[in-house]
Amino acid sequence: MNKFCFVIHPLSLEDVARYEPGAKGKGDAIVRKIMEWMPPWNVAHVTGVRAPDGREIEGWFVSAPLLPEQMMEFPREEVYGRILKAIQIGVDLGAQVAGLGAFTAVVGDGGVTINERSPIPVTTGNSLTIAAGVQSFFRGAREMEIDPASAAAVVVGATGSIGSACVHLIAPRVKHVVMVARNETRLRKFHGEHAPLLPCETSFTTNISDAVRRAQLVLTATSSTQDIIEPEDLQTGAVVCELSLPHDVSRRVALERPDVLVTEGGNMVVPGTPRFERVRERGNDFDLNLPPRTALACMSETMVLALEGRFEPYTLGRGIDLAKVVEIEALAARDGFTLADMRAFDAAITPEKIAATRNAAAKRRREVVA
């Protein structure tokens, strides 16, 4: 049976405990010390997953423990340090792929400089999370009745390993693409390069506010740690996609904005009857805060690549190979893979939830004619 690790880190204080049941009710500036000397350890088993032809693979969830910010401040040969003793744990275990979660796949060089030191091969998942985002989010648009080929699409985080991708798998089916990233020169000089290769309308601008404003279609791709994505910039009936962990939608939209659809992309259904049991406390399930079954994509590519005995460093770099977005779509779809249900702030999308959100845009577009 081929194996495989994965390497997870908290996002929150409040993710902490869902790591490490013991922090609950410790006070942030103990549990922020603790993290900075607590070592990598072995955080879940994962059983059951099973391709439709019978194929089946074991895997181990396995901690980095820090934060985002730390993974950002720390100096990083510390941080690389953690992320490659984590991967240790798996390879002793029987792992023969390696994959890179969250802020593990972003600090330093995307994954390059940790796979030329990790003794067996390393993704970071982004080729299926650029797959399954494009398929949510024009799954977004279907539900709110956009007609995409008419639509303005917003790209934030155009310029990274995700958002460029992305940016080249929407242009095609939009009327217009407005390219986001902080860094202007950068963002000018990637706006340059690409733009003559897309079928569509472009424009680049680093005011996200601004950009927001113009479109119908929002997809986030960042490795911010704060909200930017407002209530008030959004278009009546908007659809945001999110690729990003941790969010960039602001939760006030939640509760300030009925009318517009929110949706974590880059959630996908196992195959089998996978369980993620805890390896501390035995007979308990590790809580990723998805439904039974769900993973995320990055999880799921990693999973794919040992069902698919292809161990090697599948998606590495800040470049994003188009032709294995798709290929690795194919060879998950063909291990049983499937796009996951619609949520957002941790709560399911029901198709009442739909409804009433077409709804509430509706109502919101008589108010402003009348």
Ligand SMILES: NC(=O)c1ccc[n+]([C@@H]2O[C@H](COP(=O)([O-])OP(=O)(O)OC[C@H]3O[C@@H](n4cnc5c(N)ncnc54)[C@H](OP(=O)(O)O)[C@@H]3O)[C@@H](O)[C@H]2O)c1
Contents of the next structure:
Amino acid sequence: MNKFCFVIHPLSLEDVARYEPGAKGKGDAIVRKIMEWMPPWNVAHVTGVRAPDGREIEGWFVSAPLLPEQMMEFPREEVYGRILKAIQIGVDLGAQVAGLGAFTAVVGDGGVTINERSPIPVTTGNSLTIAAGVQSFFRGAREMEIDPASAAAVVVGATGSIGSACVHLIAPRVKHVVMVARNETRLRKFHGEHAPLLPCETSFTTNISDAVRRAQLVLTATSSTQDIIEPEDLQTGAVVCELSLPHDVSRRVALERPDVLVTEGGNMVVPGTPRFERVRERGNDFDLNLPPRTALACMSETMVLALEGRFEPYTLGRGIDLAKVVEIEALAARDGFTLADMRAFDAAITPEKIAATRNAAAKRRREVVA
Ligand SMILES: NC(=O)c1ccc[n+]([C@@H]2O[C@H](COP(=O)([O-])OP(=O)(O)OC[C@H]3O[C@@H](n4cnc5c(N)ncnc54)[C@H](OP(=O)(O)O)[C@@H]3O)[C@@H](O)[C@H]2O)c1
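Could I have the structure of this protein in the form predicted together with this ligand, to go alongside the form predicted on its own above?
Up next: the whole complex, starting with the chain shown before.
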């Protein structure tokens, strides 16, 4: 049976308590300090991932236990060292390919150096995240009855690994794409090189509020460690497809903007009878904070590579090969992976909730006209 490992890390202090229940109730400063010296460990044993034709794989979620801001602030070599130690745990268990979760794929050069130093091939999983994200983005538009062809879309994190590919995949179906990032020099260069290749109107800005105010459709894929999408900026009835981990969209949006559809774009249903069993507490499931049988798209890419016996550094760095996005989407579909139902702010988005969101948008539009 082919084997994989996937490097995870806590995205917040709440996550630390889910990974390690013993951390509950301890002060934030103590938890952060403990994490500074906490070694990588084997968190969960993944079984039951089975393609429709019976091919099955086994894997492990291994943790490089640092928070996103620690990943970005600690000396680069130290962070690489932790990620490589986590991968080594998987290698010792027989893993043949490794995936990088969340900030382990963002830090430094997006997996390139980690792959060079790893004994097994490494992928960021971003190709399938892009495919799932674009599917989710247009599903959101459909649900909110927005015609993309006459809509403006904003991609926040447009110069990034995920965002830059999303710009190219969204552009053929919308009227206008606004590209957003922080570094103006890089953004201007990116826009200059890519705009001539895109079949729609384009613009760019480093001002997120300004961009979001101009768009009915928003896709966000940034490495921000703080909220950057705020309720007061969103258009009535807007759709926000959130790929960032940790999330970019303020929780205030859930409370203050019932007319806006926010959806996590990168979740997939895993085929077979997947189980993520805690290694330290056998018999207990590891809580990914997702519905049953659901994994992140980047995890799913790693699983697909294992199912397909494609032990290669499939997705690395910031320049994504769009042909690979198309290929991994097709391989994932063949292996039985499907886009998960819509979800945001830790809750499912039911058909009733979508109808209520559409109604709230219609009401708000009437109020603005009156
Ligand atoms: N859902 C999933 O399955 C999944 C899978 C993989 C990754 N992810 C998440 O996706 C996100 C993006 O990953 P990536 O690999 O594409 O990262 P990346 O290549 O490092 O790109 C990050 C982008 O975000 C921009 N950015 C960072 N901070 C920003 C801010 N405060 N405001 C505006 N733009 C900002 C960066 O540009 P500047 O530096 O110029 O600002 C860059 O364009 C991460 O949160 C990652 O954890 C999710």
